[in-house]
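Below you'll find only one chain, the form predicted alone, shown as C-alpha cells.
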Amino acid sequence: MLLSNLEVVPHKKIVRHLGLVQGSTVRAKHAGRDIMAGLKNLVGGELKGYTELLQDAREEATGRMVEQANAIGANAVLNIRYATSSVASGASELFAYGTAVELED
C-alpha cells in the first residue's frame, strides 16, 4: 500500500478513485507520564512520554485507515492528513484520513 501526502504520484496514473478512508484512535494520558511531564515543564525540554504516546496514536490511526483502504480494493492512499481533537478531560482523538485510489504505472 502506497501512502503519500501528495495529491498525485509522479509516474503513476490514478485509474480508480475509491473515496475517503479514515482511521482514528482516542488516547488518554497516563498518570505517571502526566506527573513526569509536569516536572519536565519546570526545566523545559521534550516530553518524551507524550511524544511516544502521539507516535503510537499516529501509527494506530494510520493502520486503521490502511485497513479500510484495503477493504475497498485500493493500492494507495493519497493526500493523507492528520488531525487531533480533545474529546474529554485528559483524552484526545488522533484522526488520519486520505483518498483511497487505485494506481498503475
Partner chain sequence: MEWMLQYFEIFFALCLLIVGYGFGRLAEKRHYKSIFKREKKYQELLVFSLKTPPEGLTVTDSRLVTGSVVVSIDYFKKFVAGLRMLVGGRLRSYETLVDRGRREAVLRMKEQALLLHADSVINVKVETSSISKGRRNSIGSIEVCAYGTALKHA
Contents of the next structure:
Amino acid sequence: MLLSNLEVVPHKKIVRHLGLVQGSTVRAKHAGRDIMAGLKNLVGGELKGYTELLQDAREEATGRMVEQANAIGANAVLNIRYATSSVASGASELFAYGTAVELED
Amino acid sequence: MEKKKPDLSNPEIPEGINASDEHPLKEFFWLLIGITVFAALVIGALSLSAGWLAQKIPFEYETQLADHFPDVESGDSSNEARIAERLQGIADRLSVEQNLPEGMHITVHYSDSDVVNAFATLGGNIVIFRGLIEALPSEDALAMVIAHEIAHIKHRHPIRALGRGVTIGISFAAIFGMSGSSAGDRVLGEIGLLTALSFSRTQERAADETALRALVNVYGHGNGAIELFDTFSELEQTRFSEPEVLRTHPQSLDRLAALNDQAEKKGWRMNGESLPMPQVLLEHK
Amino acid sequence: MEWMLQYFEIFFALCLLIVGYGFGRLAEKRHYKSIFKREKKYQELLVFSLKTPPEGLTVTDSRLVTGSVVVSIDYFKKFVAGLRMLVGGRLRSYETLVDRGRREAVLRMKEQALLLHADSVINVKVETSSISKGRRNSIGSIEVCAYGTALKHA
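Form predicted together with its partner chain structure, per the form predicted alone context:
Below, the chain from earlier opens the complete complex, with every other chain and molecule after it.
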C-alpha cells in the first residue's frame, strides 16, 4: 500500500479512482499518566506520555484507513490528511483520510 | 490527442473498521468490575493506614477540631443542665476506671430528642438522647452505654473514623475528578461516604469489653450490660427499623454472649441488683 | 421506602444510566440504519479528496457544497468513557460517535451536491470540533463539518 499526501505519484499512472477512505480512533491514557502530565505541565517540556498516545492513535487511524482502502481493492491512498480533535478532556481523537486509488504497476 | 475517460467509482466499504460492533454492556461490566476491585483494594489500604495514623494525632488537636460544641453555662439551673450534670457524674466515675490517657477528658451532652441513640464524637464529646434514657430500665444499663462511648473515645475511634472518611472522600474525589464523569463521582462518592462514617464491628466489640470492665469495677457487677442488650434486642424485634444506635452494631444478643464469655474468663460477676434510673434524668420539664 | 430515600442519589444516577443506555442504543441503531440506507442511495455520487479533478475528466460546472452535523453522546456512553479514561486505551463509545457524525456530515454534503445535480465531489475535507469542551461534566458533543467542490461532468 502506497501512502502519500501528494496528489499524484510521479512516474505512475492512476488507473482507477476509488473515492474517500477514512480511519479514526479515540484514545485516552490511564489516569496515572494524566497525573504525571499534569505535574510535567508545571515545568514545561515534552509530555512523553501524550506524544506516545497520539503517535499510537495516529498509527491506528492510518491502519484503519488502509484497511478500508484494502477492502475496496486499492493499492494506494493519496492526498492523505490528518486531523486531531479532543472529543472529551483527556481523550483525543485522531482522524486520517485520503483518496483510495489503483495505480498501474 | 485522444482523451480517455478516467475510471471513477466509489465501492462500498465494509462495516466495522472505524467503529466496532461489540456490545457496549460487555465493556461496561468489565470496566466496572475491574475498577471497583482495584479501587476497593487501594482505598481499603489507604483508609486503614489513615485510621492507624489518625490515632497518633495528639488528643489536644482533636479537641481543637471539635470545639464547636456549645458549652453548658455553669449555674444554669434548667432541667437540661441538671440532667447533663448527672450524666457527667456517671461518666466521670466510669472514666476513672478506664484509665484514660493523660489529657483526655470526657464531656457528656444531653439532647432532648426521641431518638433512641447515643454517640461518641471528636474531642471526647458524648451525646445522649432523651429517647435512650427513657428506653432503658436502670442506671446500670445507662452506665453501660456511657462506658461504651467512653471506650470508643479511649480507643480513639472517632478520629480514626474521621481519618478513614477523609481519606476515602479524597480518594474518590481524585479518581473521579480525573475521569471527568459526574455520574461516577456521585454514585461512588455516595457509597464511599456510607461505608466511612461508622465504627467497625471489631471496634464495637473492643469498646464493649472495655466498657464492661469499667462497669463491673464501678457497680460491682455487670447486670447493666445484660439489661442494656436485652432492651436492645426487644427493640430490634418490635420495630421495623432498627434503633439508630444498633444500625452498625453487631446483633445485641451476640454481643451479650461475647461479654458473658469475657466475664467468665476474667471472673467478673454478671448478676446483681441494678440501681434504679435516677429520677432527675427522667424529669425533663 | 426509607432506604430508597437514603440511596436516592445512586438510584437517580442508575435511572439516568438505564434511560441513557436504552434510548442511546435505540437512537444509534436508527441512525446507522438511515446512514446505511442513504449511503447506498447516493452511491452514484462520487466523492474524492484529491485537489484536482481526475485526469481526462471534462467538467462543466463546479460549486462549493457543505454538510454539517452536531451529535452528542448519551449518559451511559459517557459513563463508560469516564471509567475507560481511568484505565486508558480505546474509547469505543466515542468511536461510534465520531463515526456516525462523520458519515452523517458527508451524507449531508452529498445531499446538497445532489440538489445541484452534481456527478462528483472533489477535494473533500472533514473537520471535527467539540463544542462543549470548556465546561466540565457537560455531555460531550461534537460538530462535524464536511465540505468539498461539487463537479458536473460533461
